[in-house]
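Consider the single chain below, provided in structure tokens and representing the form predicted alone.
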Amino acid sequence: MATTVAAEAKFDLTLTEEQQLVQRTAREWSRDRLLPIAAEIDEQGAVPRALVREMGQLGFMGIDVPERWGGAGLDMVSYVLVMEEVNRACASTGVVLGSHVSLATAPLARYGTDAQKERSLIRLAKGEWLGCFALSEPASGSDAASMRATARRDGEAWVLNGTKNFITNGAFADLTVVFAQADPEKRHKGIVAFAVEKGAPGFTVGKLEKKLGIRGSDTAQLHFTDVRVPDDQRLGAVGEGFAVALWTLDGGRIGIAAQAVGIARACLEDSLAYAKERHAFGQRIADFQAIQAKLADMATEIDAARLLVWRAASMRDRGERHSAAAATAKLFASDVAVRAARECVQIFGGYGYLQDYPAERHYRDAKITEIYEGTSEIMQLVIAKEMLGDASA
């Protein structure tokens, strides 16, 4: 009989200490660092990489890498709660975190040999390299099976030939985890996973897009001519590379979740902190009815995303499947980000419409939560297959 998706999943809502520290802390830094200065990253394009060296010596580099390959030996609930603090001050740190540990630093954590994590791994996790995930495609995203990237043995090495698109951190990071097609007639059971390094020959950074949202992290194309890579720079078998990337991004369909509600967070406190200061006939707007409602709803929905995002998280902790629960969560969580953007915009009127004021910021930042690492529809179908019995799900 069909079940709704994990439904009998259990975890405690209670913090640990350690949990609680890591989450004022996160706060802490987030408030004093980067809201002053979240406008000005959105106009400029850039993540000053000072602040990434910040977010390494604090630890949230390699948040959850073992403290044995640099990192700081913490769960996955601790990286949530990073991730959703961090992105209440600024969406455009946020996704540069986010990319870096979600998808650069957990798959070599998880599938790199000892040689691999000692030359790269502990870097990543001080924050002293940057990390991306290249999977997409200029003609495959969702479907990522149909990549065109080739990756062609030769000898002790690999030679790889193609183009990565929508690469977040391309540009500057120092290690890319890529994927390529070994055997076509194998679909996703022939692509492997390899893990490259910056100034690799032919490995080029392309076209550097420009976005409606989280303006302030790079998004790349990347190309691959001729590109030799040892064989020692593989990540798990040959043939495993659509399961390290599928694993991998269940990991980060949960941060994106937690970005979305730290996003949807920074929409309800500056609405409400605004309509307790507007005024409009002879009243605060917040004494208005219409307006109450919007700020209940926000605070209900954020709250309902943010334990849909921890219970992911508590499963991924726990080693349990939680493919369904990080789409869930990533599902429902993005779609609040948007709404709880549209009212933030709404409820400051005509000065939610100009760049003087976070609310246009926040409406540009929110919509990209139901677009990358997975659409929603996608994530729906990641739900119904695991409802439906779907072991491939």
Contents of the next structure:
Amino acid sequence: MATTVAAEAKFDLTLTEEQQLVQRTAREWSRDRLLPIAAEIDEQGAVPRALVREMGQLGFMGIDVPERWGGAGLDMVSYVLVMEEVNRACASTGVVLGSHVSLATAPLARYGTDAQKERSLIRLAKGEWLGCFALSEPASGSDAASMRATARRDGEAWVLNGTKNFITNGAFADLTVVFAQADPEKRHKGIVAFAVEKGAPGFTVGKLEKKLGIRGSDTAQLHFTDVRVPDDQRLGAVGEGFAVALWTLDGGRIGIAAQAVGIARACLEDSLAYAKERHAFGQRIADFQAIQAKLADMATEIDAARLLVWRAASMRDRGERHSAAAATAKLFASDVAVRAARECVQIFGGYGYLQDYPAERHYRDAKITEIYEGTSEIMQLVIAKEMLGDASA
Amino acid sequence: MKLLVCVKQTPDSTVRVKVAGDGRSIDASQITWAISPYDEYAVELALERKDADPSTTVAVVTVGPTRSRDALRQALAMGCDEAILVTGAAAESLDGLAVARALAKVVEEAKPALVLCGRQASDDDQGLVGQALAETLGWPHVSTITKFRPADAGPAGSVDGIDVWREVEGGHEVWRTSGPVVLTVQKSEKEPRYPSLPGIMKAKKKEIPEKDASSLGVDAGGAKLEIVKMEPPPARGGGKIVKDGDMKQTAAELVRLLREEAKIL
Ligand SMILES: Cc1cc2nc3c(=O)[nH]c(=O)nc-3n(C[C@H](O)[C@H](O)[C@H](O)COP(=O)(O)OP(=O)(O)OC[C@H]3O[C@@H](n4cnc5c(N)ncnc54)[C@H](O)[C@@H]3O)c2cc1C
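Right, the form predicted alone is done; let's see the coordinates for the form predicted in complex with the partner chain.
And the full complex, kicking off with our chain again.
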């Protein structure tokens, strides 16, 4: 039972015809439209809105949303293929996409009522609206259930109070999936999720964080002061909010793992190109075995990480239990990305330390994958609890 | 208006092609295939017309091995309405003229108002099929076009001609054609669109009917051209850096080398 091989082994890794076409569109778009401006996005600290619109037109923003609700009707495997390609070019754009798709459209598609989907999901899936996910608070991250934001029932509505922290896409989102405590005595079973629209009175955007990496993606504080939210904007049952968050994060972690694979691949591809150009001691640095060993290790680890990501994605597609598989993929892939970024800077030597070359950006971008949507320590916790048979994880 | 676009599947432009062991074909084992770039422009140009007038239908056809189906799937995902695959043993080794003859049969059946081809395929660069198709059909053709649209119609909206733009030195030529025509495409107004994800899913639901090349009256034996040998270009020699002496001496030495060794002055 408790085994690291969580899934029945399915060794056919052939992508379907659609998945291959999706990968090709994502690869070519990212290479042509994103890669040339990735350094500028980082430096200016903003992903152009026009790019987000383009991702909407291409169907990236509603990739796994059913066609009935304005999406492309593809699957999680297609989503991770797109995430890898977009993040290979630009991790800032990757997290704008990832937060929107796996943290906002996914819970709406799964827990939303038809009326909510009609109103919000269609716009989100087409990329007309941007979504975000507000769980973390200044005093609670890993221990999200100890949140202080409150939801008080008042007739046909709820009144929300509190502050959410570190919210990706928070500054511009049209729709925020937010969590608040309605019954502190019930602890995590008292939490309620809501889909709150931009402009609700009392709902304001606070400071934007200055960050080490993924600088093109905005990270905002959100304030809720007596915000009246009609009950029909509640997502899932009363008390089901924490389950909504956990199910959402299981998917999100697969997306972040794919982001990590994309960043690691950028490190490898940039390293390869540089190692073939740069000469020292009368030969290409690629001819040194020490450099070859780094490149070979990077390639091996990236392959392994990608396989874990694909496995987790296909388990989610098949409706199997996948919390541990998602955590495994994220734990490993984020570690691979951070190591690949370190080796990439090393292969670039002094130039790796300069902003003129992409290695420096990869080094700063890679680190976040070990932190958000659950730190590596929390991933270990999830994996261990699954093995130990403790269902409370 | 019904448009028919002829496409060929060729190695993707990012692929490094190698000559196969037989010395007369390319090694296909490691190749990613794609729609030949000029053909992709032709698809884009047809789709731009459809964008402007949604009553337009765009069909796409290829003659080639079964793997060519992927190129058709991509064209459908870009937004084409239907696709026809002409394949079978006979379709594996046709020359340009035989391909044009097979396409002519498809055109006669599909009866499009006009046919678009890329100006040449990126693999063999022959630039033959479009013209040969026009000749076989007995249709006029305009080559290396960059734009077309129905000629300005009378108030009744009846269109009886097509205006066609060709890029020429310093400007454009505009041609007006009447009746069905074959156009070969130089480029589209915009870069070819990426197949959107919803487009990919829509394409998935479409059948791609298959026609056997031999049933169109073409057989492999009918090829008039045979490739006897393929050779990679000679490996490039190392460059030479002229650096001895002052600027004047270097320049003199450079001129001497260009004249006597490179023989280009
Ligand atoms: C750029 C960025 C974007 C983000 N985007 C979002 C977003 O869109 N929405 C959102 O809700 N949140 C977002 N976050 C928040 C993010 O998910 C949290 O920062 C993360 O979960 C960690 O929480 P924390 O910062 O409170 O750290 P803490 O929970 O305080 O953790 C501090 C350290 O203690 C360790 N630790 C904590 N608990 C345990 C334990 N039980 N066992 C072992 N070690 C433990 C952690 O691993 C970490 O090393 C974002 C954060 C950043 C930096």
